[in-house]
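This document opens with one chain alone, in structure tokens, the form predicted alone.
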Amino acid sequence: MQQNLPQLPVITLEKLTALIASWGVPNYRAKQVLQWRNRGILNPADMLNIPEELRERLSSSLVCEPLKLVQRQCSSDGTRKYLFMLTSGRLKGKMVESVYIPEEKRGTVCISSQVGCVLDCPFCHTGTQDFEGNLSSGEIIAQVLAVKHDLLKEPLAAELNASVTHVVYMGMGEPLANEEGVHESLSSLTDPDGLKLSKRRITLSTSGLVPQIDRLGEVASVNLAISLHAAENRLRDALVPINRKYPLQELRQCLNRYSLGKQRHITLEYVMLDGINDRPEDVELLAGFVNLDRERVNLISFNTYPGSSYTGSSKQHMNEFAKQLISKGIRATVRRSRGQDIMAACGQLKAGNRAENRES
């Protein structure tokens, strides 16, 4: 069955070399194929220096294009949001979203790890979508490659970066609820024959699955971001329901164990909700939770979505909240929200089963 075939986005040089050698093809062709792949070219028909017979063999023997671009939206700030349809396997026909965030000196791809989400955080738009399944490692990496290909075809404004320098697992889904796909995709991102990204340029955001965080630290100690949003159990139970299974005291011990390289910190993400987690007592609770030597706090605007009952804190209040944290010795910043006008900002991703093939 097609879903059991090797996936071109994540196949290693060693495995591809062995595969094409079994077809009687010279080893150097494997490197040529991966050079195309690493640029974001996944359709063998577009690999112009590859013999036609090998291109046909690759097309029939591998899952080459696990995603199909359905829609691209461009924000006024340069952010791009992509809607992809899965083309094979159990999730064939389902939709997933990714975001590219360009800045002057870096370009970040925000990727999804699941269709929908297994968690039910009430302030997150993705949480309102039913969970339908985990993405494979190939489907995860294909998002990065598709963005690279799009940037080749449609460059950005000259003042913005038009390359992929960083990857964040902050799209749809809880990454650590999909350990197999995420661990394999991390291996592919850092593969010297793949995208060759440093672990320092990869960030994984999780709601706090304690055993999985421990295993991540053993497998690939990439940058870690925690969706905290409250620093006392009663409130966090409501905002981040996984807290009922792994309460703050367990999360605290886990974060103290997580392997950190030199000059690296864990980021505590904190979406600010008016009158709910932005009170004076919340400053004190947060200050009591943070490990000053290992962590920093990133305050995030609540990005509204249709049907939401929450209101975000004002920008002025967020800045004051940050100043109070800083006065207590905490490294605190207010995140600049990007892509709000195309529903691409933090907490806004949600992909329905829109099968129409359009691009904007």
Ligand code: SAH
The other form holds:
Amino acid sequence: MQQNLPQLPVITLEKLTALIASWGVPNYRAKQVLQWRNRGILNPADMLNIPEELRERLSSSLVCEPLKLVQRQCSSDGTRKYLFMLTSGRLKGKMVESVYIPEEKRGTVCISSQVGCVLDCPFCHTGTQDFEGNLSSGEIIAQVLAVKHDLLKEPLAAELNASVTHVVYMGMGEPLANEEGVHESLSSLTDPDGLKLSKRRITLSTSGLVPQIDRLGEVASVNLAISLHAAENRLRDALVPINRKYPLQELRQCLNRYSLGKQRHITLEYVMLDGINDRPEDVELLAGFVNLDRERVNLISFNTYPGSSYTGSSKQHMNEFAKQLISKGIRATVRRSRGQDIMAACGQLKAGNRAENRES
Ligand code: SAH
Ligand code: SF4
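With the form predicted alone done, generate the form predicted together with this ligand in the same format.
Zooming out: every chain and molecule, the one shown earlier first.
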């Protein structure tokens, strides 16, 4: 069955070498194939220095292209949002979205880990979508590779960074509810024969699944972002329902255990909802929760979407809130939202949503 075939986006050099050796092909060809793969070229037909016969064998023996680009939207700020269709396995025909965010000195790909999400945070657009399933590691990494391919084919304006220097697991889904796919994808991202990204350049955002955060710390202590959004249980139970299972005191202890390298910190994400979690007492509650030595607070403006029942706090109020946190010794920043004109910002990803500004 096709889903049992090895996936080109994540196959290791060792495995590919062994596979082609069993076909009588010399080892150096495996390196060549992975060089193409790591640049985002997944179709063996495009691997120019590979003999025809090997290209055909690769096509029939591996899942080479687990994603098909269906739509790309470009924001006026350079952000690109991609809609991909899964081409094989259980989720064949389902859609996922990824976003590329270029900045002067970095290029970040925001990737999805699931189709939909079971966790139902009431302010999140993805949470309103039915949960369909977990992505495989190949499907997760293929998002990064497809973005690389697109940037090769169609570079950005010269002043923007057109490479992939950072990866964030902040797209559709709860990454730690897909441990198998996500752990494997992390080892592929950091593989010296793969994308060779330092774990300092990878950030995983989670709504706070405590045992899974502990396991992540053991297998791949990448940067951690926690969707906090409230610092008292009553309010967090409503905004981030997984809090009922893993309340703040358990999360607190878990974050204190998470292994951090030098000069690294945990980010506490806090989406600011007018009149809900932006009250004066929320400053006090946050100050009581944050571990000043290890954590920063990132205030996120609420990105609205059709049918949403929340209103975001005003820019001015967010800045004021940040100032008050800072006066209490908390390192707080206000996140600039990117790609809003194409609904590519946090919590707006929902496959199948064909917003305006359509391209290609
Ligand atoms: N499921 C994971 C990762 C994906 S969501 C998580 O919840 O952390 C990435 C971030 O966007 C999370 O902090 C999430 O809470 C936030 N988010 C969700 N909906 C949002 C919205 N409408 N506006 C702003 N941020 C939102
Ligand atoms: Fe799922 Fe994260 Fe959205 Fe909550 S915020 S519904 S955990 S994707």
